[in-house]
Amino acid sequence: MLEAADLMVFYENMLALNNVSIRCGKNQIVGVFGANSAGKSTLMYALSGIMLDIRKKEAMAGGERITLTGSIRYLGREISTIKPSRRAKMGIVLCPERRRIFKESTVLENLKIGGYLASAAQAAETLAYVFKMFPALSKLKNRLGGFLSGGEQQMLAIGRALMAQPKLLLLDEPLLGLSPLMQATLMRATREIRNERKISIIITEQYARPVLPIVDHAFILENGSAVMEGSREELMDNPDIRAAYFGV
């Protein structure tokens, strides 16, 4: 499905990605995790392209130069060059860290815009299903997102993002800041998606633990190097993994 090869991403003088490898095959949830600033956000960036646009609007506005290096492949295709617009296209769809929904428009509205991309058809099947998933969603599509609580918020920029057919989705950090609850519902959602949908889901969070039970493999960042990678069986059996990242 993807499989990136030595990213790297620097930030002037600042190196944010370190040869950084990583893959996601058909089917498979795969989760990214590290403390603040490991790099995590850069990646989702780099993987969706939108570090392309990142990088264009600081180059316009003589702002911080940024390089990118590395192959990304995505359905046997190298894309590192494509443009975000046309990686969300092609099934690359980024829901990014702290929800960024419209807040001044409604749920309903919300999800429309996210199914741009897609035919009636498809949107309003897409839509009864993300009704289906989040029903909360269904009794609030009238509300305006600034008024959702931050647990409505993340369902529903999930739902906005798959509104958009995603091949593969990338969900950064989308337990940020919500409790233990709501944290296990959209986990148990998002294993329900990858399931029912078809979908490729990488996932990326600072802590472990809510995420490990859905994950088929995982990787760990530190100051923007790969450091560990494996399946949950394996990261469980390192006790300073355990540690730093499940809470055990």
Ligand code: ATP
The other form holds:
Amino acid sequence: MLEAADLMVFYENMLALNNVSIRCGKNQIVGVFGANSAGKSTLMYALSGIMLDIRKKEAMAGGERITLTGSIRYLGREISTIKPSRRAKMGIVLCPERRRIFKESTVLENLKIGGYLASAAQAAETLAYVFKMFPALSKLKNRLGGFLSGGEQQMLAIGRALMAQPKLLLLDEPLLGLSPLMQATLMRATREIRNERKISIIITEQYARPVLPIVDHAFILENGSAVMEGSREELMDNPDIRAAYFGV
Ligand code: ATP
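Show the form predicted in complex with this ligand, please, the one above being the form predicted on its own.
All chains and molecules follow, beginning with the one already shown.
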């Protein structure tokens, strides 16, 4: 489905991703775990292509010089130079860190905005699916995004991403700041979404514990490098991983 090889990202002279290679198979859930500043968001920006826009904006503003190299193959095609809007049309949809929902728009408006690329029939079907998956949201259709709880905002962010008809959904730290109960609810929903919609999902998180039960495979990022990878079972059985990412 997706295979990224030797990704390097420099912000000026600061190496943020160092030769990172990751894969996500069709219908898989893949975890990317790493501490603050490990490079998780940088990786998501590289995969979604948003890094190309950031680089262009910085260059136009005479800001920092961003260097991005490496290969990204998606559905058999090299996409590393394809712009993010085209990647979204090809099915790579990013649900960004800190949710970034539209706070001045209602829940329903946020979802409709997410579906702007979809046909009317797809949008209607997906909207019904999102409300079935997240019944809490269906009761809040007319509430402004800014008045939702953190968990509700995350449901909305995932719902909005689904409206864009992803084949590969990128979830950047979806659990940040949420209660353990809400984290479990969201991870259950994520697994159901994968099963029911037949999409592939890459999830980054600082802590592996709430995410590992639903992943097929995961990578560990440290200081911009992918230092380890394995199946869910391999990582769960690894004492170093347990100590570093489970706190046990
Ligand atoms: P967090 O959990 O804090 O979101 P992260 O794993 O997502 O961390 P990134 O945001 O990808 O990490 O950052 C990787 C490194 O690159 C960090 O050291 C960060 O300070 C640096 N960095 C990120 N964005 C920029 C930027 N625009 N300019 C310079 N350095 C940056």
